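Next up: just one chain, as structure tokens, the form predicted alone.
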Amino acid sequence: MYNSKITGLGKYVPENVVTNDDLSQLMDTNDEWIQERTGIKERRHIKKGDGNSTAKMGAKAAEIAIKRAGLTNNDIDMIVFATLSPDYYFPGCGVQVQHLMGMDTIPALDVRNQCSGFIYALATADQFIKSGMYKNVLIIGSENHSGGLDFTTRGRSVSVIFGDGAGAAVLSREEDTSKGVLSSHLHSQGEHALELSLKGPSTEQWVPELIENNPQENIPYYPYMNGQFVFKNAVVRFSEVIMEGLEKNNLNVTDIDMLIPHQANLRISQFVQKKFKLTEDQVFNNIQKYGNTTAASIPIALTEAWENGKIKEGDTVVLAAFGSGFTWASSIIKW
């Protein structure tokens, strides 16, 4: 029997900082309105010509994670890449990273579970390692949101929230089964799929049909979010899936050393923190700087928390996410 353990972490965000005041020049909004509703002060956006893409940012984060794991690219047995914003409709970003990093012909798997994507990817990699099939799996969450957002007043409720960036982790075989990923818990509820979605273009409506059947100002190229409905479901599911993980491992809320929630909205994180009576030192948030980076948010936050010395050996670390699908998930890790 094996466990899997995070042996290396890395993150990459574009240099281009976009503040709330910058967005107020493009749409009817302001810094106070955005911070009050989301907690976000700024985010990073890819800038044309800066050499970034979803796959390229993922590779940059991965390079750091592999180095910190004390490994080389040739030591990686598999890639699991989570994103909702791949460079192409197909193929996926995983094979691009395999090529960009000059790796051998290892398998590359893409995960399309949006905000829960990184935990789904972690759970998948964990099972490959526990089965004995692979020893070192590279997990990446990366997003390029800025290229597909509506930066007008019409789209402000969504476009002020999201940012670009990537995070990566190396998951490696661990013979001490008291350490590493103790368990992961995955859920979905497809009846609410369209409450947070991007419907087109798709195989249901390719571009010509979209243009023919919709007024020019209403073509569904942009994401839709039923904000209040998503918020209400998120706070319930976050709490449920965290408790599910703790109970599975005979742990209590008081055993949590660090909670890394998906950075969807600072108000959601604060609600969960208050419900579980956790201190500021037990919850890590960086949405203020980066916005919601979807599949990248947990690995970016996990990397920063570790870099800042907030996670140490022996700590119980809880990852939790909720998002489009609806999907939600948690992982309990003994660092």
Second form
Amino acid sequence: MYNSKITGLGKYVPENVVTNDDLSQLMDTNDEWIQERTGIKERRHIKKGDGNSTAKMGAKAAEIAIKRAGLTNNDIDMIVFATLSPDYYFPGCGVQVQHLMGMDTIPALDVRNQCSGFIYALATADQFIKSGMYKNVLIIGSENHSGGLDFTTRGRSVSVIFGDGAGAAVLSREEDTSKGVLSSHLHSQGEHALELSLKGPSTEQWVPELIENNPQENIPYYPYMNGQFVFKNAVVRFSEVIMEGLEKNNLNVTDIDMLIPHQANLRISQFVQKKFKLTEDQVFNNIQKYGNTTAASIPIALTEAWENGKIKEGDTVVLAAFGSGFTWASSIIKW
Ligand code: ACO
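Form predicted in complex with acetyl coenzyme *A, following the form predicted alone:
The complete assembly is shown below, putting the previous chain first.
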């Protein structure tokens, strides 16, 4: 029996900083509303011509993670790439990373689980390592949201929340089964699939039908989010899935050294923190700087927490996410 453990972490965000005041030049919004409802002060957006894409940002984060793991690209046995904003409808971003990084013809798998994507990717990689099939798996979460958001007043309740960026981790074989990824807990509830979704173009509505069937001012190729419904479900599922992970490992809330919640909305993280009576030092948030980067948010936050010395060997680290699908998930890690 093996466990898997994170041996390297990396992040990459585009240089272009977009503040709330910048957005208020494009739509009817303001810094006070955005900060009060979401905690976000600024986010990064890819700029046309800056050489970034979902796969390219993922590769940049991966390069750092592989180096920090003390490995080379040739040591990676598999890529698992989580995103809701792939560069192409198909193929996925994983194969692009395999090519961009000059890797051997290793398997590359894309995960389509939105905000929970990184934990689903981690759980998948963990199983390949636990089974003994692979030794080192590269997991990436990366998003280019800015290219697909409605930056007019019509889209303001969604477009102010999301940002671009990428995070990556190398998961490696660990012989000591008391260390590394102890367990992961994955859930879905497709009943609410359309409450946070991008409905078109799709096989249900290709481009000509989209244009024909919808009023010009409401063509559904921008994301739709039933914000309050998502919020209410998020706080319940976050709490449930964290408890599920702790109970599985005979741990208590007081055993958490670091909780890295998916950076959906600072209010959601604060709700969870309060509910579990966690201190500021036990929860890491950086949504203020990057907005919600969906599949990238956990690996970006985890990387930053680690870079800032907030995670030490032996710590109990909890990852938790909730998002579109609905899907939600947690991982309990002994660092
Ligand atoms: N600027 C100014 N006013 C705005 C903006 C904006 N950007 N967006 C909406 N408003 C207005 C609305 O039009 C509405 O005005 P009205 O009262 O005149 O109709 C008012 O503000 C309140 O709008 P609500 O949508 O009711 O605001 P709410 O308090 O629900 O906050 C928000 C919206 C921030 C989206 C909240 O519902 C939320 O955080 N939901 C959770 C969503 C989330 O976290 N999603 C991400 C998780 S899933 C994932 O990561 C993919």
